[in-house]
Structures are given as structure tokens and as C-alpha cells.
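To begin, one chain is listed below as C-alpha cells, in the form predicted alone.
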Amino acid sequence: MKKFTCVQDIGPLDIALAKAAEVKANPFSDQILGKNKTLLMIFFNSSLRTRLSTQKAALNLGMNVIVLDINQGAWKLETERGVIMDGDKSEHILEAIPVMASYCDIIGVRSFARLEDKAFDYNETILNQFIEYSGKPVFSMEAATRHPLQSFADLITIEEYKKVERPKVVLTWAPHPKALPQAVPNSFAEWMRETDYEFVITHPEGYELSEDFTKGVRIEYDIEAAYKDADFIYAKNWSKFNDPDYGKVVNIDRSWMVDEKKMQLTRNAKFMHCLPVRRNMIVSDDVIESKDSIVIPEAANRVVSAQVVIREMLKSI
């Protein structure tokens, strides 16, 4: 595997899940693969779970790990060609990338959508520059449009907790005070489309995601109809995708928060969220603290998803 940015890169999901089960059962069995190999983790944005889980995965594989926070421990980077660099950015990313690549064997990149220019975001400008100019295997630790390591961990978690062969999985928009990217919901939808689950997305009108990720998916604006008989409720906020309000918050209707009343419509559904989560905005205290909340094992599976990806990349070196 030379790159990992989307569900298509992982291959058949049944094989990917089998690899995840192997990793979970024997997390230290492949350390010979990572011996004397270095992972460089580059963060353009803040992180907790992604940073810790990916570093842990690499260490499980016997790798050395370098972590670079671009906004705190490096020169400010210019990302556009043709710009006269007479401002506060001292280095161009097109020089920085090959330099960074010379110090490592595999690169992980985390770079969120800026929510200022849809074309810049949806062309995955930064991530694709690393893929094109580094000459090293590159994986996404969340990009502008997708968060594949999270979605892979979500799939692993659903498989572990499902009680029926074809569960009903609901992705629900929930209110948030800030504008958030569409990466997690885009990616979750993309991965769920590759399963045989009954998959439903529910959100207020106007919060439609790109059809590149939702084509063929049932979109339900009636939240009660969406929740009915669900086996999993995955909550996430996202800002507007459609123009002219791309990246904006136009609705913070708190009636969309996941609470006990809505969960009672489900089939004793498990509650999921990628974290961090704003309590009593996205989800009530009672729901996230209930026995049916699986946000912690979901987060723990981030090590597993990252380790599968890194292991496959090590095999390709």
C-alpha cells in the first residue's frame, strides 16, 4: 500500500477486518517489519486520539516515530505556487516536503479543511502535495474531505458490537457552536456505502453532504423516522457543503441533540462519536454515559485501524 486516503485504498472490507482482528489479537507480532524504519507524523491541526493512537500503532510495529507540529515547531509554510513570499511564511511546502521525506520511511499527514475555498479543500491540495512530492508512502490522519483511519475504526467497532447481521446504522447531524468540516461524515458515509448495512443519514434541510459520498444513501429529514429501530446512532456536526454558504453554520437547532427520548425510538442502539464531543450540544450526559455508549472502545480501535494501515505500508517498502 503506497497511500491511504479513502476506503478504496484498503481493499476488500472483509479482508481488512480480518487483518484488524489479527492486529488486535497479536499487536506486537510484526515488530520485525518496523525495525529501523521511521514514521513521520505531520500535524497542521490539533489532535489527541489520532496523535496517540497512530504513534502507539507505529511503536507496536517496532518503528521509530517523529512528530512535527507545523504550527508550533516549524516555519510557517506557503502552500500555493506563484505566490510572492514577502509575508510571514518563510518556507514553501514544495521544498519542505522532500526535506521531511528524507528523514523517514512513511508519512502521516493531518490537514483539515480551511472552509474558505471549497475547491482548495475538496482538491485535497495539501495531502496530495505530500503524495506527489515526498516519494514515500503517505496516509491521511484526517484531511479536508475524509478521515479514513476514523472510519475504519468505526467499521471495526460496529462489527464487534452488532447483534444482527445487517444492522441499521444512522449518521445524525447534531448542533455545534462552531463551523466544522465535513470530513468525518463524508468518510463515514463512504465506508458505510461499501457495507451491506442499512445506512441512513439524517440532518436538517440545507446540510446535505456532497453526493460523491452520499449517492444512493437514504437521506431522512424526519429525525424520528431515521432513529426508528436503529442499531447504531453515530452523531456528528458538520458545516454547510453547498454554495453559497460553504463552511458556514446556518442552523444550531438544539432539538437535534442526541438525547434519551430519541434513543428510546431505537432498537437499544449503541451511541457512537469520533470525539472530542461537546456534551449537551451534540449528546446529553445521560446518553454518552449510558451502557450503550461505545465511544471509548471506538476510540481504542483507532490503534487497530492505524496499525493495519501502517503494517501494509511497511510490507510495500
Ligand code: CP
Given for the second form:
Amino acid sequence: MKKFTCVQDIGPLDIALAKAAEVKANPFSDQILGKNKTLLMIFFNSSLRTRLSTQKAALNLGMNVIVLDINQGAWKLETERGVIMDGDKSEHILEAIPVMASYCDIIGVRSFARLEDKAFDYNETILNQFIEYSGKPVFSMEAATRHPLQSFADLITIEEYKKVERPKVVLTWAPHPKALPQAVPNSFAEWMRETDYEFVITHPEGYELSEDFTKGVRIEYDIEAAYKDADFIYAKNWSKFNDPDYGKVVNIDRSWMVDEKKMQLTRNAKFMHCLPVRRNMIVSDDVIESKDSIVIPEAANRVVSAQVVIREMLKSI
Ligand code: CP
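Right, the form predicted alone is done; let's see the coordinates for the form predicted in complex with ligand CP.
Starting with the chain above, the whole complex follows.
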């Protein structure tokens, strides 16, 4: 595998899930693959889970790991070609990428949507520069439009907890005080569409995601109808995708918070969220602390999804 940025890169999901089960059962069995190989993890944005789980996955595979928080200690990077660099940015990303690549064998990149320019974000300008100019396998640790390591972990978790063959999985928008990217919901929708689950998205009118990710998916504006008989409730906030308000928050309607009353409509649904989560904005204390909350095993499965991806990349170099 030379790149991992979307669901298509992982291949058939049944095979990916079998590899996940393999990795989970024997996390240290492939240490020879990573011996004397180096993973470079580059963060343009903050992280807790991705930083630790991906590092742990690489260590399980016997790799060395270098972590760079590009905005803390490195030179400020210019990312656009043609700019006269007379401001505060000392280095161009087009030199920085091949230099960084010369120190490693595999690169993970986190580069969130800036929510200022939809074309810049949805062209995945930063991630694609790494793919084009590094000459090394590159995987996304959440980019502008997708978070595939999260979605793969979500899928693994649903498979582990589902009680029926074809569960009803509901992605619900939930309120948040700040503008957040659409990467997690886009990606979750992209992965769910590849399963045979009953998949429903519910959100207030105006929060439609890009049809590139939701085409063919049932969008339910009636939140109670969406929750009815659900087996999994996956909560996430996202800012507006559609113009003219791209990247803006136009609604923080608190009634969309996941609470016990709504969960009563479900079929004892499991509660999921990628974390970090703002309690009593996105989800009530009661729900996230309930026996049906699976946010911790979901986060733990981030090691598994990362390890499957890095292992495939190690096999390709
Ligand atoms: N879910 C997730 O990616 O968490 P972090 O932002 O903490 O890495």
C-alpha cells in the first residue's frame, strides 16, 4: 500500500477486517517487518488519540518513530507556490517535504481543513503535496476531508459490538460552540456506504455534507425518526459545507445533543464518538458514562486500524 487516504485504499472491507482481527490477536508478530524502519508522524494540528495510537501501532511493528509538531519548533511553512516569501514563513513545503522524507520510510500526516477556502480544503492541498513530493508511502492521520484511520477503527468497533447482522447505524450532527471540519462525518459516511448496514444521517437543515460522501444515503431531518430502533448512535459536530456559509456555524441548537431521552428511542443503541467530545454539548454525562457507551474501546481500536495500515505499507517497501 503506497497511500491511505480513503476507504478505497484499504481494499475489500471483509479482508481489512480479517487483518484487523489478526493484528488484534497477535500485535507483536510482525516486528521483523518494521526493524530498522522509521515512521515520521507530522502534525499540523493537535492530537491525543492519533498521536499515541499510531505511535503504539508502529512500536508494535518494531519501527522507530519520529514525531514532528510542525507549528511548534519547526520553521513556519509556506504551502502555496508563487508566493513571495517576505513574511513570517521561512521555509517552503516543497523543500521541507523531500527533506523530511529523506529521514524516514513511511510518513503520516495530520492536516485539518482550514475552513477558509473550500477548494483548498477539498483538493486536499497539503496531503497531496506529501503524496506527490515525498516519494514515500503516506497515510492520512486526518486530513481536510477525511479521517480514514478513525473510520476504519469505527468499523472494527461496530463489527465487534453489533448484535444483528445488518445493524441500523445513525450518524447524528450535535451542537458545538466552534466551527469544526467535515472530515470525520464525511469519512464515516464513506466507510458506512461500503457496508451493507442500514445507514442514516440526521442533522438540522442546512448542514448537508458533500454528496460525494452521502450520495444514496438516507438523510433524515426528523431526529426521532432517525433514532428509532437504531443499534448505533454516532455523534459528531460539523460546520456547514454548502456555500455561502462554508466552514461556518449557523446553528448550535442544544436540542440535538445526544441524551437519555433520545437514546430511549433506540434498540439499546451503543453510543459512539471519535473523541475528544464536549460533554453536555454533544452528549450528556449520563449517555457517555452509560454501559452502552463504547467510546473507549472505539479509541482503543485506533491502534488496530493504524497497525493494519502501517503493516501493509511496510510490506510494500
Ligand atoms: N479521534 C481523534 O482523531 O482524536 P485526536 O484528535 O485526539 O487524535
